[in-house]
Every structure is written in structure tokens, then in C-alpha cells.
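Below you'll find only one chain, the form predicted alone, shown as C-alpha cells.
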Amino acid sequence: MKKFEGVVAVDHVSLTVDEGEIVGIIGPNGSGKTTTLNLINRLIDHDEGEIIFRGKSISRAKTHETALLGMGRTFQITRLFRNLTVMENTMVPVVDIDRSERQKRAIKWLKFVGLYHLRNELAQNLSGGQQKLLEIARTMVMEPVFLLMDEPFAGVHHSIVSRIIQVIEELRKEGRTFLIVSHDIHTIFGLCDRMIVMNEGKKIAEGDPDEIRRDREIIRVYLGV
């Protein structure tokens, strides 16, 4: 549970994500979706409850410790070093290995997301979609097994959306796991194995995409009918 100045932002939400799964979180604005991700990767402290990752409690871990344990994170508004090049941005996260290995990993993941040809371009000169791909590449340099993604498709050209979907599906084939927040209902329903619906800080539904589509409470929440 998480409160901000007495207001409950996340109210006793319990969820699990199995290895190799792609799970989506949907819900209206202000329903607690991003706060839930922030709690999981320890960007903010929780008031009650426990967070278990790979069989161990990380409830008191620091954010960098969750990254070292194999948890990656991307954000709705990309957090890039805009005055650094694409290559320099990708090499930033890895600080405990030598430069040649850092560069090797950066090249690998920039090629993977399709940005290697822009390696010498400043991050600020990329389109919004390319910046999201760069953030994915930078996250992958740490070789996470579990990726938390906040609105990866928001404000992105449909061609880049298709590329991001392809990247996620290819990474899942490698055994990686995803928890994705998105308002892009069409995309997220086609991508995920299971959906979680939040409203007013609570989990109000959970199931496979077809079950969620048929849930009248979800229709009410989204359409007000």
C-alpha cells in the first residue's frame, strides 16, 4: 500500500508475474498504475506490504540494487542524457566492467533495437519513438530478466510501435518477463498473456485479454455506462 499525504494511491494491490510472461496493467488516469511500478522497482517506498523478486524480498532494497538483481525499467517520459550521443547513453548504466565490454554490450543492444546507425547522434535529436527504443537498449545493457515498462507506446508513430512490439516479443522468446502499463488498449490486448485492471488504487479485475474484454465492470470504468 502507498499513501501520498493521506491519499491512498495503491490500495493493497496483490499481483504476480510468472517467468516468461507478458502482463499488462490498464486503468484510467490516476488509478495507481505508475505508482505500482515505482513501488516494485523501489523508486519509492511502500507503507505496507512486501515485494518479492526471484524468491527473495526486496522490500528494503535500493533502486540500483533491483537493477543488479535483474530488474529493468523504462519510463513514460524517457529519462535520457539528451546532450550525450546514442552510444554514450547506452554505455552509461554499466559501471562495474571495463570500457570494451561496455561498448560491446552497447553495440549489441543498439543493433537489436535498430538504432546502431544513429550511434553518433545526440539523443535529443531522436524522435520520441526512437528515444523509447534507446531507453530499451540502455536498459538491456544491464541484461535484466524482468522489465517494467511504463507507456512504451504512448505518442509513438505506428511504425515504431510495431518495432517496440517486435523487440518485446523477441526478448520474451529469450525467456525475459514483462510488466507493462499502457493506455493503448488495442496494442496491449494483442501483446499480453494476462491483464490486470486498476481503478482508484485498487486491482478490480484480472484475467486473459478475452475475459477482460467481456467484463462489464471494466466497460463501466472506461465508458461510464
Second form
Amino acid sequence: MKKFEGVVAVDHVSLTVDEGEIVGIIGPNGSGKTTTLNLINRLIDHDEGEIIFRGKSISRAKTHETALLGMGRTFQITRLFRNLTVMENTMVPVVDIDRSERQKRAIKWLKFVGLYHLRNELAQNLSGGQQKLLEIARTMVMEPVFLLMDEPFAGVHHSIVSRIIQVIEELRKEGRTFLIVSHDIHTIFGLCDRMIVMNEGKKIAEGDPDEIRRDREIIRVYLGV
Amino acid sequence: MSEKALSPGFVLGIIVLAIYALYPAVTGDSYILRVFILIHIFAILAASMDIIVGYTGQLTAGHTAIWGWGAFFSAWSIMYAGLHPFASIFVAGAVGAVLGLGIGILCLRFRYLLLTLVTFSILILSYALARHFAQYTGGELGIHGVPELASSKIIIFYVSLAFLVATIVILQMIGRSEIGLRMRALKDTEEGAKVLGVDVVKYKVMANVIGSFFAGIAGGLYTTYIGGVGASIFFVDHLLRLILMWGIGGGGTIIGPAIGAYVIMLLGEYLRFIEEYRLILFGIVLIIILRIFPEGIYGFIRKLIYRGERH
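Got the form predicted alone; any chance of the form predicted in complex with its partner chain too?
Next comes the full complex, and the chain you just saw is listed first.
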């Protein structure tokens, strides 16, 4: 649970993500989706409850420690290092391998997301979609097993949305796990194995995409009809 | 030799440094020597502030406080512990590092203007302490008769120049390493750095310790050159001058603020005749330079040298 000055932002939400799964979180604005992600990777402290990652409690861990444990994170508004080049952005992650190996890994992921040709460009000069892809590439240099993605398709050209979906699907084939927050209902229903619906800080439904799609209560909450 | 070592900037830098190093030995002008020694000290101070402000974005206003305490500890270590002036410079560096650690930890909770205000209050507190404990610090009049580093100004010129070159080389190496990269990253976004495994607290404190070590060194050099130190070392004028050096030279480059020290100190010397209006003029110069060269003088020089090349 998380309160902000008395307002309950996340109210007794319990959720589990199994290895290799893609789970989506949907809900109207202010329903607590991003706060839930921030609680999971410890960007904010929770008031009550526990966060378990790969069988261990990370309730007291610091954000950088969750990253070192294998938890990756991307943001709705990208948190790129705007004054560093694309290549430098991918060299920042703390990984326990030598510099040349890390460089190889950075090049691999930049090629994977199709940004290698822009490696010497400052991150601030990239388009919104390219910035999203760079954030994914940068995160992948750490080779996380679990990725928390906040609105990966928001404000992105449809050709880049297709590329991001492709990247997520390819990464899932490698056995990675995803928890994705998105407003893009069409995309997320097609991508996820399981959906969680939030409203006013609470989890109001959970199930496979078809099940959720048919739920009248969810349609009412989400679409207001 | 690597391709990087032969870059135009590197070659130009070596030529300028060689001519500069020969100049006082050829002329032997004691006035010029005095000005350049002080410039070396301020250039070390400005470059060391850059690793804190320019690299990690911590807007400290307490850097001259560390410089001042370094200067006092240098004097005390000579007077009470009988250390050689040269050794006392390293004592000052160590004191600076310890103070940097303390201030770095203390200031973790503060950001932006609040951090500036807190660190500025450290400077004010330092001045008050130095005045209050006059039996140890000499108060406004200061401590006098501290043995100098050497009897010859030419030797002090070369020693201070060696310290300046070493400071710039070491800070540049740190700046270009992974440590520097992560410092620059967290300056842009701390959240972005944290989710990539960067221990932001560690890097911010590390920047304070490193920067403050060299500020202490500058303090030690100051005492062992002047032959004394007083509470006036904590005057706000020094801080304002340091900020001008940083801004005019080009923050985030290490060498830029050192160049800024030359510009501000030489301007100060040549503008002595308008004494009370000097700071006003400095302000105008800063605005003009930042308007024309937003990346500072060093940024402009780099652009000229590497025009057409991609970095």
C-alpha cells in the first residue's frame, strides 16, 4: 500500500508475475499503475506490504540494488542521459563484466533495436520513439530477467510501436518476464498473457485478455459507459 | 602513440604549456610570477569544483570553505606539528577530502537551490568560526609567519604549476572513466541512473571527496605561498570569483574552469584601476561570454579545433 499525503495511491494491491510471462496493467489515469511499478523497483517506499523478487524480499532494497538483481525499468517519459551520446547511454549500466565486453554488449543491443547507426548522436537529438528504443537497449545491457515497462507505446509512431512489440516478443522468447503498463488497449491485449485492471488504486480484475475484454464492469470503469 | 594523443587539441595544449612554463624562467618578472602562482591555485580550485558541480550537478557554494580549512590545517600542521610546507599541502588535501565526505553525506538530502543555500551556510559558518576562535585562526588578521614552500618564487611557480597539471590530468582521467560517465549520467537524471544499477549516493559523495581533496590542496598551496592565512579566506568574494571562473571557462570539462581562472584573474589584474566596479564588470563579461559562447570559452575553443570532426 502507498499513500501520498493521506491519499491512497495503491490500495492493498497483490500481484504475481510468473517467469517468462508478459503481464499488462491497465486502468484509467490516476489508478495507481505507475505507482505500482515505482513500488516494485523501489523508486518509492511503500507504507505496508512486501515485495518479493525471485523468492527474496526486496522490500528494503535500494533501486540500484533491484537493478543489480535483474530488474529492468523503462519510463513513460524516458529518463535518458540527454547530454550523453547514444553509445555512452548504453555504457552507463553497472554490469560485472570488463569494459570491452560491455562495449560489445552495448553494440549488440543497439543493433537489436536498430539504433547502432546513431551511436555518436546525443540522446537529446533522437525522436521520441528512438528514445524509447534507446531506453530499452540501455536496460538490456544489464540483461535483466524482469522488465517493468511504463507506457512503452505512448507517443510513438506506429512503425516504432511495431518495432517495440517485436523487441518485446523476441526478448520473451529468450525467457524474460515483463510487467507492462499501457493505455494502448489494442496493443497490450494482443501482447500480454494476463491482464490486471486497476482503478482508484485498487486491483479490480485479473485474467486473460479475452476474459477481461468481456467483463462489463471493466468496460464501464475504463470507458465510463 | 595512440591516435588520441596526437589530436590537434593535445598538440596545441603541449605547445602552449611548454611556452607558458618557460616564460617566467626567461623573464623572471616577480609581479607576473605572483599573479600566475595565484592563478594556479584558483585554477586548481575551479577545476576541482567542476567534478562536483559540472559532473554530478551538485550546486555547491561551500567549495571555498573547504579551500579555507585546507589552508588553515596546512598552517597548523607546519606550526604545531613541524611538518615541511610541502607535506602540509597533502595534509590540507586530506582534510579537504574528509570535509568533502562529511558535506557530501550531509547534502544528499538537498538538491538545486536548497543545496546551494545549505553549502553557502557552511561557508558563512566557517567565517564565523574562524573569527570566533581567533586564538587559533588569528581572526581577521590571520596567522602570519608560516614558512613558505620555497624562498624562490620561480620554484613556487613550478611547484604550483605541477600541482595544477597533475590536478587537471587526474580529474580528466576520472572524468573520462566510467566513474565520470556515471557522474554525468546522474547529473541528467538520477532515476535513470538508479534503474541501471548506479549507486547515486556513492557517486555523489565520491565527487565531493575527490573535488574537496583538490580544494584542500589549493588551500595548502595558498598558505605556503602567502605565508599565512586568515578568516578573510572565507569571504564571499572568493566564491563569486570561483563561480565566474567556472561559468566563463565552461563547466563539465575540468580544463574549462581552469581556463576561466586565467581569464578572471588576469582581467582582475588589468582592471585594478576600476577597483570597486570590478565585480560589476565581471558580471557583464560573464553575461556576454555566456551569450556568445554558451558552452564557455573552452567549449568554444574545442569547437574551433574540432570543427568538422565528430567527437
